[in-house]
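One chain comes next, on its own, written out as structure tokens in the form predicted alone.
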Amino acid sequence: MKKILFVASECVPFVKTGGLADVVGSLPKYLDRTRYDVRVILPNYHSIRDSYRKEERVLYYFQMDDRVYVGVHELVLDGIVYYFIDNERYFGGYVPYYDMFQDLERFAYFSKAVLSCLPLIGFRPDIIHCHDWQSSLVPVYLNTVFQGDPFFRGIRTIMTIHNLRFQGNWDVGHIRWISGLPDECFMPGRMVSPFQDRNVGFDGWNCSMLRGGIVYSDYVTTVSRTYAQEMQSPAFGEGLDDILNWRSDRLLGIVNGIDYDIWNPACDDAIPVRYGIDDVSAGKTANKRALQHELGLKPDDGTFTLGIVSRLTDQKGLDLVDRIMDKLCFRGIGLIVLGTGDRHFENMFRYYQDKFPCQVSARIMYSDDLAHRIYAGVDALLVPSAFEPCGLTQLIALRYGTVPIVHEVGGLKDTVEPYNEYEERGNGFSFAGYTSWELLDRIDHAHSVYRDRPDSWLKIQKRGMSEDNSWKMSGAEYQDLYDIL
């Protein structure tokens, strides 16, 4: 039986700020437990609910580097063993992330503590599967500082990139100081780009923790096939396209899945009326009425209603939405928004809610239950992202019979097939150029099909609901990767 250790900064149900937590919390459940012993390790944040923290068992505590406290706690939930790295100084706040300057030190500590605790807790993984920049120093430490200990020799590593924009960047001097890594790690082409200005000086060069994870891992994966190709180009590579091209023979794109135990309209306790593929029309109509009533919108079954469930950042294409909001509302289209993020976008949606109170609802907050009701109650979901490594919202929308309208990038392109009215194919609508008029054109097309060809709209909904976007297929691809390591 192969032993796999997932290393991540967040994981449902303990802590979540984005899709990373969903992946780390869901994927282990779909791996074959007769073949793999999969465990997860993450920080023991103070913000984790007391009901979980009280169930943790203290396994070990020690001093790393003879001066820094490390506690290791354990919790078994749904058959999965979870370890928590405990340190009040680093993880005692009320939020999982602070600012980048502080987070660099916190997650350098976390990465080293993960490796340091393994000989003590009696678990030697065959493969360490790291997720995003917060755990990207694990492969670097493993293949440098820890190679003097026979315990660590032969352990293989996988680095999964969920979003290339977030890399853990700072100058060499600071990252070298907080990490204690040897100078060899900061040579050009390793944790430092080889294309930087040599006149700046060694300590002033820009350094990327994620680059280190890419260089020192055995395999690199990302969360969709298209994004794996896109990130090798300057347009999407965020300054790492050189190293990703160099490692292209070890770079794989595996589309994320969703947890079908959580996202299932047939047994979802968070929605007013449950439904399945056979009664999707009646079910969504009933949920739309309830949602309109809950949010104080004009009750009207015939109003074509769009939803946005997202972080409100520039990545998500909200600048395009801003340019067409008046046009949408003058067409009688409704919009329901749920999310938090940049103040500019939060205030933008508040403004349109005040301007069109009967059609627009902006809930600037995080609410998992309301998200379920939006997926069940709106007719279509807008995901016009400028770039999107994978995206989970469109997968959830398909599961709930909500038709996605997306920009053809990354995982959105891989999972949403544009509607073809001549061949009656497709599960959504998509646009290729990143312009507001193309987005508006696709919304108008979807609106016309919804209004004038309800039979075709129903077929689009059913095609989406009949697909399997769970972790079943993606989990099998990860198992194939584990087997070759």
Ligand code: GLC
Second form
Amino acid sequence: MKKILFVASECVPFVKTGGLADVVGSLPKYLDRTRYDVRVILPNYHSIRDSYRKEERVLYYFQMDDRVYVGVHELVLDGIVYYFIDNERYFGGYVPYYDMFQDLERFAYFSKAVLSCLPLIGFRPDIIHCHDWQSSLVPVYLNTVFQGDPFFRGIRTIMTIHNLRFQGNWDVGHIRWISGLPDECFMPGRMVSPFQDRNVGFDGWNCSMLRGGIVYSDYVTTVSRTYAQEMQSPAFGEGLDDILNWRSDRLLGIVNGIDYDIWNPACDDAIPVRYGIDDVSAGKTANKRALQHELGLKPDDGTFTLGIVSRLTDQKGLDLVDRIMDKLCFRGIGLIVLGTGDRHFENMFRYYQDKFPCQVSARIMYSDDLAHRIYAGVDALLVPSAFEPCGLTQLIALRYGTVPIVHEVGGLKDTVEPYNEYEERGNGFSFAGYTSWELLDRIDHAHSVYRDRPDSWLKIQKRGMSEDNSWKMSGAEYQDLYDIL
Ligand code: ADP
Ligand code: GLC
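Moving on from the form predicted alone, please list the structure of the form predicted together with this ligand.
Complete assembly follows, chain above in first position.
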């Protein structure tokens, strides 16, 4: 049996700010447990719900490098073993992330503590599967500081990139100081870009922890096939396209799945009326009515209602939405937004809610339950992201008979097939150019099909609902990768 250790900073049901948590929380459940012993290791954030923290068992504690405390706690949930790295100073706050300066130190500590605790807790993974920059120093430590220890010999690493925008960047001097990594790691081409300004001097060079993970891991993956291509170009590469090109023979795009136990309109406790593919129209209408009532919107079954469930950041294409909001509302279209993020976008949606109170609802908050009710109650979900490594909300929408309207990038391109009325194909609507006019044009098209050709709309919904976007296929692709390493 192969032993796999997932290392991540987020995981459902313990802590979530975005899709990373969904993936880390669901993929292990869908891997073949007769062939893989998959365990997950996370920081023991204070913000993890008490009901879970109380169940944790202290497995071991020690002083790393004779100076920093590392506690290792264990919890078994649904047959999966979770380890938590405990340290009050680093993880005692109420949110998982602080500012980048502090997070660099917190996650450098986390990555080193993960490796340091393994010989003590009696679990020697064959493969360590790292997720995003917060765990990206694991392959770096493994191949440098820990290299001489026979316990670690032969352990393979996978670096999965969920979002290139977040890299853990600072100058060499600082990252060298907080990580204690040897100078060789900071040579140009390793954690430092080879295209640095030579005049700045070694300590001033910009250093990327994620770059380290990419260079030192055995395999690099990302969360869709299209993003795997895009990330090798300067437009999407966020300054790492050189190294991603260099590693392209060991770079794989595997599209995310969603947890079909959590996201299932036929047995979803959070929605007022449950439904399946056979009663999708009636089910969605009932949920829409309840949602309009809950949010204080004008009750009207016929209002074409769009939803956005998202972090409210630059990535998500909200500048395009800003430019078309008045036009949407003058057309009688409704919009329900659930999200938190940049103050600018939060206030933008509050403004439109004040301006069009019967049509627009802006819930600037994080709520799992409301997210479920929105997926069930809106007609279409907007995902106009400027870039999107995979995107899970469009997959959830498809499962709920909600039609996605997306920008053709990354995983959105791989999972949403644009509606073709001549061949009766497609599960959503998409636009290629990142402009507000194209977005508006697609929304108008979707609106006209919804209003004038309900039979075609129903077929689009049913095509989406009958697809399999669970982990069945993608889980098998990860297993193939584990097998070749
Ligand atoms: P990203 O990881 O870039 O934020 P994804 O589409 O991969 O985007 O995943 C977003 C996940 O977070 C989805 O499960 C979505 O339902 C959830 N989500 C985002 N914002 C909120 C919110 N305000 N309340 C509840 N769930 C949210
Ligand atoms: C990131 C990406 C998103 C992806 C998620 C899970 O946060 O922004 O596109 O779906 O990770 O892989």
